[in-house]
Each structure stands twice: as C-alpha cells, then as structure tokens.
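Next up: just one chain, as structure tokens, the form predicted alone.
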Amino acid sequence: MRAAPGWIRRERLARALSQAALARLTGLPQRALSQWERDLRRPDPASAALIRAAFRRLDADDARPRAKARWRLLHGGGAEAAPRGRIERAAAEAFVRDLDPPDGHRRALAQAPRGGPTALSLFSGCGGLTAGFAWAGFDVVGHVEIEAAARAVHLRNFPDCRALGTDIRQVTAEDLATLGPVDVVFGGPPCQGFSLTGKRRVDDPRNLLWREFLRVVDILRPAVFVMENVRLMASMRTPAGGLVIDEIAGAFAALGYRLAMGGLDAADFSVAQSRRRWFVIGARDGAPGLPTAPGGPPRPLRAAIGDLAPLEAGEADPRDPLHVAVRHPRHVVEMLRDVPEGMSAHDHPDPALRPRSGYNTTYKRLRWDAPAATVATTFAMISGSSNVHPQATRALTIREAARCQSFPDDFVFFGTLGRVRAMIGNAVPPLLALAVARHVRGMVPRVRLERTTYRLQGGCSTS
C-alpha cells in the first residue's frame, strides 16, 4: 500500500524539522525530498525507509535529547550551542516555529493576547512594525502611509486598522481624535537621507518628517512612543552641524518624555538576517530602556529558506508566486558560478571572472549557517548587496526575502515586483518588532489611568 501524498511533509512539520535539517539527517538530496514533498514524484521503498528510521531516531528519543538534535540540525554546530537555562530564548524559538507553518500570520494573531492597550502606526510600510506590535497583544486602530501599494498591503494584512490618512503631513488634530485614546505611537519615518544607500545629504527634506511624528505624539500624549530608522541617523548632522539624533532628543525631552535610544541587531532577535537599526523609545512614566536579547545562538539562513523549492536562475516555483528566480545575464552566472558560500566574485582566482566594479560586498554568496546579510530594496540585483543563495547561483527570491525578514507564508504582498521588494526591504523584521512590542507594553496601564482619570476630572488630554 502506497503511503499518502504529503506524508514526509506533515511528519516533518509535527517534529519543527527544516526540509534542509531532514535532508542532513537521511542523508538524502534536499532537491529529492522538494519533488517529494510536492508530490512531483514518489520515494523509491529505501529512501522512505530512510526517512521513517529519522523520525523514529528523533521521537525515540527523551525530551531534552531531542531539542538538543533538533537544535544542531537547524542552527549548525555541538549541543554546547543549545541554550541552556534560557526562558526566553525557548518562547522566542517557540514563536519562531509557530510563524514557520502556513497560517503563521494568521496564527500569531490568532495566540494574541485580548484587550491589549491602544496604537497607532506611522509610516507604516507594509506593516513590519504593525505586526510585531498585533502579535504582542496590541490592538493597532489606524496607520499613516504615504504610498499606495503598501498601504493597500497594509489594509490586507491588517483589516481592523484604519487608515487614517496618506500624507502624515496633512493629518490633523481632529482626524486623530476619531481614534479615540492612544497608548503607543510607533513608526519609522523614511531613511533615505540618514542612510549609506542613499546620498545622506544634510539638507534632505525627507530628513525632518521626524517631526511629524513628534506632532502626533505631542497631540496624542501616548504613554509610549516607539521611532525607529536607521542606525546611521545617530551619526547624521543637521545642515548647523549639530547631531540629528540631539535635536530629536531634546524635542521629545521638552514634551516630557523620558527616552532610552540605541542600536539593535534583528539577528539577535530570532531573525534570520543581521539588519541594525536604531530605536528611540520614550515613556511618559519611568525609565523606558531597550529590550534585551534572549541570547542563544542566530538563527541560520537555512532554517528560514532551506525548505523552499530549490531554483537556478530564470526558475520558478509553480505553487509560490512569490518564490521566482530572476534571470541573470549569462556573464554574472558564470562570475558567480564556482564561487563558493561566504565569497564575492571579486575574490575569483581567475581575474578575467571578476566584476569590473563594485565592493567585495557585493556579488557575494550567503552562507547557509549564518543570518543573512541585510535585506534591501535591491536584493535582486547581484551587483546590489550580498544577496547570492548560498547554493544557486542567483539572487534571493522574494519569498525567501520576506521570509529572511521574519514574515510567515501567509503574510499577503502583492502588486508589481519592483515594489514588493521594496515594501519587503524597507520593513522592520517583525519579529524585531515584536521584541520592542512586548518591552513597551509594560509601560502603558500606569500611564493610561491617569489619563482617563484626568480626562474625567474635564482635563485636557493633551496637557
């Protein structure tokens, strides 16, 4: 009797295991178990023999032995990698593996604690930040969000969260009074002119939209704010010459809000990429401080894409319109095509194969044990970053993007490929935001009784 279709991959997602972590485990083709897994042909009787013995190897196993295999098989390296002792690193990778099944999305809403405080979401994207604060419990009543593809993505994702306006700069105080009381302001307010892909000109209008921001909270009196950018905005200087990150300092102090700021790697936050950004959180109430990392070993490239259909250059998933390869000229597949995991092809032996232009950063292969490098809007451009897959000789997928940013399957993008990766390479890693989300919630109810007290004694809520 032939085993039903789809077995190996409903048995190995009852056990967290990668398609890449089942394929070191057998020992069998990672391209063989992707036909098989979608039933494009059946196991020969020895390989699916192969495949049951690991399963049975894994299950026979006690508990702590069997985290500790399933540990070396996703993250690489001994059982001394295991976190140990580690409370939230274990609920960290727990999330982590919720989000891996198809529904993850809908699933982290759906485990989302009730009756969470209030938010609004500035410059919102897509909604990097949107769904970490809507996993942590928050309930997100409106966004603010310029242009039209991720805003509508925005809405997609997020239905209950009304759009308040487009133009930050033309909200005013009554349209955000219709949202009623808000405990949390969050938001990135665009980074081309703080950023190294960009000219960072001093003089860059786009450089004080930060200001905006400091509009809606000084109108809305949050408990909380959250700003984040990139960390280059704490280097960047007015046209006087003075810190950017000072001026934002001192007009958040003068509104009476008590800031922590500094950098934090998203890697050290359950996110398979390594993508700094510069965070300053301010509280009306106490000493807001930034969130810890769990510790524990990165999360590896290849637990976030080493299950997804393997493609060369030009190929493309029939069941994931989103797990495209781009086509590459002839030249660069043949620059790139012997260099190997960790290497650019400017370190080609033979200097006939190297680019003419460019950093060793760039035309670089990812390694499969390591975060990815920083995702940007220009991940599918070899010359662009280092973005080559660590096995085929092409750019990230933008499923493979999205999912190196920590957004689950079922996670919906959509409109033109141009700007969907650009919605995906401007997104905070939502699961860095989730860290940020559950840190400030704690900050909130002490702060939200006095305003509702206030308010009832026919105080002004922006006093």
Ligand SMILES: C[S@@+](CC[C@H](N)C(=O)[O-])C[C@H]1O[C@@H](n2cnc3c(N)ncnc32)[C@H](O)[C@@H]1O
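For clarity, a rigid core is taken as the largest C-alpha set superposing within 1.5 Å between two forms. This is a predicted model, so every value here is computed, not measured. Residue numbers count along the first chain shown, from 1. What changes on going to the form predicted in complex with this ligand:
- Shown in the overlay between the two forms, fitted on the rigid core, is a CA shift at V412 smaller than 2 Å.
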Contents of the next structure:
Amino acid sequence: MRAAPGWIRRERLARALSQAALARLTGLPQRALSQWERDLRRPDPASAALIRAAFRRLDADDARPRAKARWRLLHGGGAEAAPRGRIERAAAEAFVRDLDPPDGHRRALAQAPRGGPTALSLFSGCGGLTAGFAWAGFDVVGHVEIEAAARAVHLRNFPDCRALGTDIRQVTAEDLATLGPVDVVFGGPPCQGFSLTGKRRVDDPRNLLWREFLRVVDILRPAVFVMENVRLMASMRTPAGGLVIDEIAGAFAALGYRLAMGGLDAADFSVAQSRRRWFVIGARDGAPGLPTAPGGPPRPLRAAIGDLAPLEAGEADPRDPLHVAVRHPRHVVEMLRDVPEGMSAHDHPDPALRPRSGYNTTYKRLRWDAPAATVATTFAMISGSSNVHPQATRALTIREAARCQSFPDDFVFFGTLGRVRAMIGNAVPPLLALAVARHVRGMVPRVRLERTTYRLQGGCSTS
Ligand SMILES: C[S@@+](CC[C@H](N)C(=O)[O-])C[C@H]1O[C@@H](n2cnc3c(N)ncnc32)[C@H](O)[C@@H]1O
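Could the form predicted in complex with this ligand be shown next, to go alongside the form predicted alone?
Shown next: the complete complex, the earlier chain at its head.
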C-alpha cells in the first residue's frame, strides 16, 4: 500500500521530533529525510520500515522508564538516551532482505559465476576475505594459514580450497607451482604489531610477514594482489625510522606493480559495523584504484542482530549454540544496567558505579540505530571495547559478532570459544571483501587476454 505524501513529516511533527532526532533514531541521513519529507524522492522500503519502527518504538515507549528516569535524574536531565524499546523484528528483517546480497554462504557460493579467475588466500584465518572473493566468482585454489583451528574452519566453508602448508615462511616455490596460474593473491598479514591493541613495537617480527606476501607475489606474479591490514599500518615506522608503508610500496613497485592504497570503512559497504582497514591493491596492468562505496544509509546494528533473542548475561538460545551470552560479575552488570545506548559506564553520574580504570570507549553500550563499533577479538570481554548489547546488559555473543562482521549464519564456526572469537575478530567482513573482490575482478581478464595475445604473437610470456 502506498503511503500518503508527506507522511514522514506529519508523523514526526505529531511526536514533536526534530528531523535531526529522527535521523539519529533511525540511522538514516538527515539529508535523505529532508528530501523524503518534501516528497522530492520516496524512501526505499527498508528505510520506510526503519522510520515506521522508530515511530512505533516512541509510541510504545516500553523503554524501562524507571531506569531512564534514574539516569536522567543522576545526569540532571541532560542525558539524551535513545529509546530502548522492543526489538523491531519486521524492520530488521526487511532491512536484511534488502541489503544483504549473499543470502547465505552456501547460496552465495552456488550462485557465484563459474570459470572465474584463480586466487590464493594468504594468512587466510577462517576466511573472511576468502568468502568475499569466492562469492565474487573467484576460484580460490589455495590458502595458507598457520593456525590449525582456523585452517579447519576454512576447509569446512571452502572444501575445494587446498591448504598449502601451514607457516608461510616454509611455503616454497615448488609448493606454489602446484597451484597452476594464479591471477590474484590476497591476504592480511597479522596486524598485532601495527595495531593499537598490541604493543606496536617497531621491531615486532610480525611486522615483517608482509615480506612473505611480497615473496609469494614475486614467485607467482599474479595480475593483481590485495593486501589488507589495520589502518595504523600506514603510520607505523621501521626500526630505521622510515614508514613501513613506503617500504611496502617501494618493494611492490620494484616488482612492476602499480599501486592504490587507502582506508576503507566496512560501514560504507553495507556492513553493520564501523571497521576501518587499510588496503594496498597492486596491478601489473593499469592503475588499480580502490573500490568506491555504493552510498546510501549505513546499516544499523538493529538490522544485523535485531531478530536475535535479547539474552541477558549467562543466558543461552537453545536453538543456536553460538548465541550464548557470557556471565559477567554482578558488580559489572550493576554498573551497566542503567547506562543508555551509546554511553559508557565511565560516564555514569554516580562515581560509585564507574569502573575504576580505563577509558569511556570501554564498558560502552552500542546503539541500535548506528553500526556497531569495531568487533575486536576481545568482544566477549565487557571491559574490552564498545561491545555491550544496546538493550541487554552483557557483551555481544559470537552469533551477534559474526553478524556484525557480515558472516551469514550458515558460515560454519567451530573450535574452542576463544579461538572462534579470535577468528571472527581478526576477519575482514565478507561484505567488504566482496566489494574489493568485485572491484579487482574487472582487472583480471584484461591482463589474461593480453598475456594470451602476447604469447600468440610469439613474445615471451609475462606470467
Ligand atoms: C588478521 S588474520 C587474517 C584474517 C583473514 N584475512 C580473514 O579475513 O579472515 C591473520 C592470520 O595470519 C595467520 N598467521 C600468522 N602468522 C602466520 C604465518 N607465519 N604463516 C601463515 N599464517 C600466519 C594468523 O594465524 C591469522 O589467522
């Protein structure tokens, strides 16, 4: 049924809401709201569902009025708490249907175009990057991963992809030759040496693993390579004082690759999570560039996890072994119980209910109407990051973290809970990987064609 023109403005004014407040509640850009209100454009069904859901939540206002009132009282009425109403299943499901391109891992694999370019996944982890490349139609012929648990999960989800040794430092040219021609090499060398969550030592030996990536590229000479890392890699220094990224750029340029480098935020690519990663894309033919974001509103957390049971700490969903909420100490639950969305227990107006140490990026409640904060490997530790459920008083479950990373529910995870959390927290969100993979896919056939023509003309092969 088509809604009457001007309905958004009418409904908003009826609730004495500003346009900015509605934008905040729905996670939709105010500019778009303004255009829809003036009937210059019509909202897409998912956005309309979000707006209706926000109005319904305001009306129902079943947002634990006592807790809210107490917080306001303590804050002197200053805290602008987003409503914490009942989860809007219909809105969340509509959003998932509209924005989630791979409707399940197996289905995405089955629907991927056949006969695509070949690829090798280095430092593959459980396969976040691999998923994006496989969904984009790449034939991922091999992977290298040192951790047995991650290798097992990779094998389960990509049964046709062969594990090529374990430690990349031991993988030889002969091993690589068994793969046949490889069009694209992709991977994310470990980032702990570069990351703020690690110690960030310039002499951390893990900072040198990118050279193994370079060695493999030098041997295979793929048409394209994609190297991913944390954003801080761009500012990390070598023991000699230069920038690591300059060293990387110089080394790949010396192999004849033209490079594009820059940060991409998963939230710009339909992932319900802000996660900035640094990408280096190298191409032997032409300027590679970086993928451009499709635009549109960011995907709010509600769209990713709003249909899951809102468990409290210590509860489990009997239908899903990965949807289990860890138990937290009573005093921590007490500190966080009344904290509104988007705020930290460190902001608590009652000093007795503030954590003793740390920053206000920890013990922090996520918001339904915005993408989640970066999912770290420590997402189950309530003190570890911004990972408190927007409604329940507990850290995210594995299922919720996997959804925030855009792993479909039929992507199989197994192993100890700690290992599974690490795999998920380390992964590139598959939807971001899909955007990158689609971007580089277009570069490969051109090079292949030229290679073939060159050979037909009697030139020496460049592969
Ligand atoms: C940042 S994670 C990669 C995550 C992956 N890109 C994804 O999307 O799921 C880095 C991975 O490199 C692996 N690794 C570390 N050292 C390695 C080595 N010497 N050889 C092979 N893999 C290694 C780690 O076990 C870890 O799984």
